[in-house]
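Taking the form predicted alone, here's one chain by itself in structure tokens.
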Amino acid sequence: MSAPIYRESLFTDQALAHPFGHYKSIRDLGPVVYLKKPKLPVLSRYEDVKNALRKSDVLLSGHGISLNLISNLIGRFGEKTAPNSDGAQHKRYRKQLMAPLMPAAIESLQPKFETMIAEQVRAQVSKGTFDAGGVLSSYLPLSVVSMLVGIPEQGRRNIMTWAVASFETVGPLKKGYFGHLKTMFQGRRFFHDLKPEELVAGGWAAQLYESIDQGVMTLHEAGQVILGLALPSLDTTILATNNLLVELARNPQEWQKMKADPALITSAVNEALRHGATLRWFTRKAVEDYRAGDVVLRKGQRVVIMYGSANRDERHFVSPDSFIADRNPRDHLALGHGAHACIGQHLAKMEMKALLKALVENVERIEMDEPTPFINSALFGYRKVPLRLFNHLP
């Protein structure tokens, strides 16, 4: 059977500040549907697109999982990191990777983010108008990077640019492809270059240097492993704590949910992930025939894996437009599923609790102004958020 094709373009700034209509249209035409430009088969239904992440051993990461051919051969041919590779390499970046991540290795900084967090939000509030991204959402896991990771201070300054510019390849050859090509391999070059004795002592960093004297990795692969711990959860992190204090600012009645119970803040941050869909896509490449609905995608097909648009599929979620803090949607997509599901989510949604325990106990009520579109290939969410922060009701 054929696939339906979609026509307009996902990739204009207007989509991509504003994809959730495109999402929707792209559901109704069927399980699979292809993109008029570029033109490779989406899966964008929750079930479907649940289903391909759990089969990574037919849908492969390691032939790259970009939009464009370019950055698919790098993926390919080039450096392997986790998440563009498959099989005993992924096995390995994921289990030294995993070390440091794990719920019972990171439960112990709760307390630490929770005062860090707490003293930047009491600064905030009745002080006017802040960018809430620039001050809130990126203090923990940049602080993160700079005390955990501890990577130099040259890589501190510019970790964020260098993870901007990797997500921005990931999608389709535009004007400006090749400048952030070029910013992404400055990255790559910086963590391929790092020597032990640069890092800071005792962080996680340092101490996976220690798997090369131990024959587990090679000193390019432990570069390539801390690239992995430094740049996939920082815009990713941030975005989705934009998120989350966008729809508490829109949606001042499930703020109230969470003053009147704060053991709502897990769920809150689960509706968040979910209703947020910070990340758009990814790419894989079939190496035999994968069937989805009534569609067959042959063998060397690639195919989008649209995580934005599964989180917000009607057919799984009960009005999935509106964010509702007491939802609880513990079985999103947001941080991916199966092999391939995020090292950093325990560390991720951590750092979103610690932000919202900090406004819950500190903070009566949220104004924001206008936020603006943070406008990216392969993440959505909101570049800057204006806020306001009050101790007391109107």
Second form
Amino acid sequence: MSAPIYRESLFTDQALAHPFGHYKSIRDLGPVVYLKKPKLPVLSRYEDVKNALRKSDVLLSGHGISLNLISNLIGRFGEKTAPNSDGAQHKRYRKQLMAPLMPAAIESLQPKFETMIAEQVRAQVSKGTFDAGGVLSSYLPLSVVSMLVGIPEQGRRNIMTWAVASFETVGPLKKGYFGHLKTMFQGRRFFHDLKPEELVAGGWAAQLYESIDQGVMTLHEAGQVILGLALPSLDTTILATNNLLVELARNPQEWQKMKADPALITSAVNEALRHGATLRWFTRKAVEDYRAGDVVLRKGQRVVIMYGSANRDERHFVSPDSFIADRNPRDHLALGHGAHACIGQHLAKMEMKALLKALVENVERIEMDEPTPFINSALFGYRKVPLRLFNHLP
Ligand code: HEM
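Having seen the form predicted alone, could you give me the form predicted together with protoporphyrin IX containing FE (HEM)?
Then the entire complex follows, led off by the chain already shown.
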């Protein structure tokens, strides 16, 4: 059966800032829908996205995961790391990346994170309006890059720019694409040119360089792994955390649930990840015919996997556009699923939980002015979140 076409663009600034109406229209059209430009089929419903992410032997990442030809050629023939590799090569990269990020490896960081972020929260209570994105949501993710990964100062200052540019190159070709590509390559060069003596002693990056001496990996591979630890860890977590703050401010009844029962912190973080729909999409290439619903995608076809839409699918989640702190949607797809599921998810959740704990313990009331959307071809969220925190009720 042929699939319907969705004629509106998902890539204008307006659509990127307000994507959820588009996502719903696409879901309602069918399990597989073609975008008009770029002319690609998309999977947007929860079950179809989850099934596709499970079929990593048929829907490959190694041919690139972007929506444009140039980035996909770079993904296929250029530098490899976990997100753009398959099979045995993917397992090898994944193993190297996962080692410092497993729950047991990061467990001891929790009390430290809680102390650090509680100080930040207390400093803002009753201080008037501040940008929570810059002051709270980015605080732990940036500290991790400097303290734990151990990247030198100059790189740290630029990582956000490199990361945003990398995510921009995932979208379709448009004005500014080549500028983003150039910035992305500047970042890659920085990581590959890193010298062991520039790294923070004892950090994850420095430890990786020791494994070069032991013959476990090459200098080049170590650069790739450090890049994999640093670049995808910042904006993703910051945007998901911003969404948590925005929704708590917009929904005082959900905030009151947290105050009444702090045991809901884990649930609220899962809900913020689901609702935040931070990663919009990546693509896969079918190396065999692949069926989704009543549509067969032919071998060689590239398909867009819409994580963000799947998390708002009313076929799976009741009232999906509402933030419900005690929903605990542990099966959300914000962190992917299957072979390529997010490697940094335990760290991201730990950072978000530490912030929420600090808020619950130190704040009674949250007020917010309208947040500013973050316009990016692959990530959704808010760039600036003007917040006020009070330790008393009105
Ligand atoms: C809330 C924050 C985060 C979100 C929403 C997020 C989202 C995702 C998603 C959806 C995927 C799957 C991609 C795919 O299917 O191809 C993924 C993979 C990945 N993430 Fe995250 N991520 C977050 C935080 C982090 C952090 C903190 C790190 C590193 C410290 C990280 C590192 C990675 C890596 C290396 C992969 C590739 C895994 C693979 O291909 O095997 N992420 N992430």
